[in-house]
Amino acid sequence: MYAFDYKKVASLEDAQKVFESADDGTFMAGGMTLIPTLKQRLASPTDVIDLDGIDELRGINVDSHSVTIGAMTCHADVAASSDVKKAIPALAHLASLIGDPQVRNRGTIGGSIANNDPAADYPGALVGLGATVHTTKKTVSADDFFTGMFETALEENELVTKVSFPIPEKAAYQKFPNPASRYAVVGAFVAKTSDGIRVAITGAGPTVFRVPEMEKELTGSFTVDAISDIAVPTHELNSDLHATAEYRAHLIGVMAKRAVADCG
């Protein structure tokens, strides 16, 4: 680990002039993806400006149209919150298999989808739901959110506040974890919204992406016959030692599957 100065913050006018007066700062939420980054002197940051002195990202609030979580909220609250489990079960049921306990005690949302890890759960529950990103700067759909491996929409020195979930009609989240990191091999989101179906895959590409055509044959028929036949082509998914894209394209439709089988 290289050398660095800490700082934490109590309030996000005070990280982000921190971070405009560093050399080279980086901020650090849960610190699941940076601290074991900066072991192993993949990154050297002059200043990391720790989020978690920030009371006003946290905190869970549902009304009669939506869920909305603060960015500092860690995973294990989210899938404790009885009101999230009323609201949203699907959710909830998503933050409860991440990681191990450890990493969901620690673990925030808003870091999880900053970081935009390809093999993250929740970007499955943004882009599945419809889910709107709050920042700093700007709300941005979780359509546009998510743009690349490790990439988001997000700026230099823009932090995301809050994310703002519609409640669905119904909705199942299905995947096939990694047995060691419990990362996603594959995750299936299915949702059934306000704005039609939406089925959002994690895992299996760079970033999340929708399948257009399980939410076509959803939307005439709710029902896993309806997807049997569908095929997710295989040349932009994902290939490494834990799955080949052809079996991470089989997984897709086995996830989707038992999502759809578990909406009722």
Second form
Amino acid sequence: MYAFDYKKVASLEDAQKVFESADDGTFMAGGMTLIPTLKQRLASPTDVIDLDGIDELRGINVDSHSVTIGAMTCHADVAASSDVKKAIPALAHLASLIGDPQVRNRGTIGGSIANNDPAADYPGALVGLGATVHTTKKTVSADDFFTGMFETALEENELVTKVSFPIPEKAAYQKFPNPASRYAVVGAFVAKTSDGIRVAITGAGPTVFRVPEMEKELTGSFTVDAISDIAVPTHELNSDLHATAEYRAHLIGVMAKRAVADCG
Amino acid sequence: MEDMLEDTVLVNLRINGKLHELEIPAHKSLLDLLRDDLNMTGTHMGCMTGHCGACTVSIDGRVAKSCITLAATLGRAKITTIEGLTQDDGELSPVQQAFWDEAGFQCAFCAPGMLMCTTELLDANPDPSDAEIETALAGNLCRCTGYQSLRRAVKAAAKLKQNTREAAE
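Could you please show the structure of the form predicted together with its partner chain, as a counterpart to the form predicted on its own just displayed?
To see the whole picture, the full complex is given below, headed by that same chain.
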């Protein structure tokens, strides 16, 4: 790891000011991706700006129609929240499947979605539920937030503050994890919402995406059989040592069907 | 020269009950602090990138990988390491004792992480299922592949803790 200056900030305003004055600053949420990246010398920021002291970014708020999670809320807190379990059990379940206990104790929702790793779980929930991302500059729908591999609608010096998930009629997340890292080889989030059926796939492509054909068929008949013949084209899917594009295409069908069945 | 320019941060860490006031270079991991500066070598250095779990400690009551935790970020945290599991009278904790009795490890390189995670698991869940044990230990790799022995040891630890509790009542 290269040396850097460490700045702990107590407010969003301070965080942005410090970033502005740094030569090449980087924000740190839980650090579960950033610190390994620094240790491998894949990045060399002049300043690491720690968001851990910004209390307003932490916490879970549930009302009659939505679950709102502060950006610095760790995965373990979402997984254990009885309010989340009651309102959107699939969301608590998804959080409980991220990485391992040590990672869930420190990794945060804001960090995860700002990083937008193609194999991360949370993007599946955000797009699957039609969530809204709140930042220091704007309010943006999940569909527009994730723009490409490790790319989001965030601009420089813009921070995620919270994510609001509308409570669906029903929803489920099914994931085929890499057995070592527990990142999603393919994860399928299926939800029946007031705005219609949503099917979001993470892990399979450069970034999370929806499968309109499945959504259309499930709107007609919300059954496993309705989507059993739908094949997702392989040309835009990831192919790596964990799985070929063809295998991922197959897993999309399997995981989506399991998620539909899980919705009950 | 580079050292002179290094950013340092003052922290007050309570490690295994003892207060340490330390001035820490911003980029030093908690693992390096424990092993190199405090000579607490029970916490092991494995992969250094957060994959293997051998460096697991407890920070404010929650397990974390010390190799990917910057010590400078910890402020006034309470930290428990493998050295802190031993009871005040010097006896092994029930979890340590059960791992010893059941040969819960072979080479024991992964032991600090396995013991910290098992301790946290059993504090929250006194009688875990096989699936719950697997979930709790998922962040720890045993390259001797001794997972069956580990599961047996966790179950023995649960039992031992229960017996200890009943004896105390």
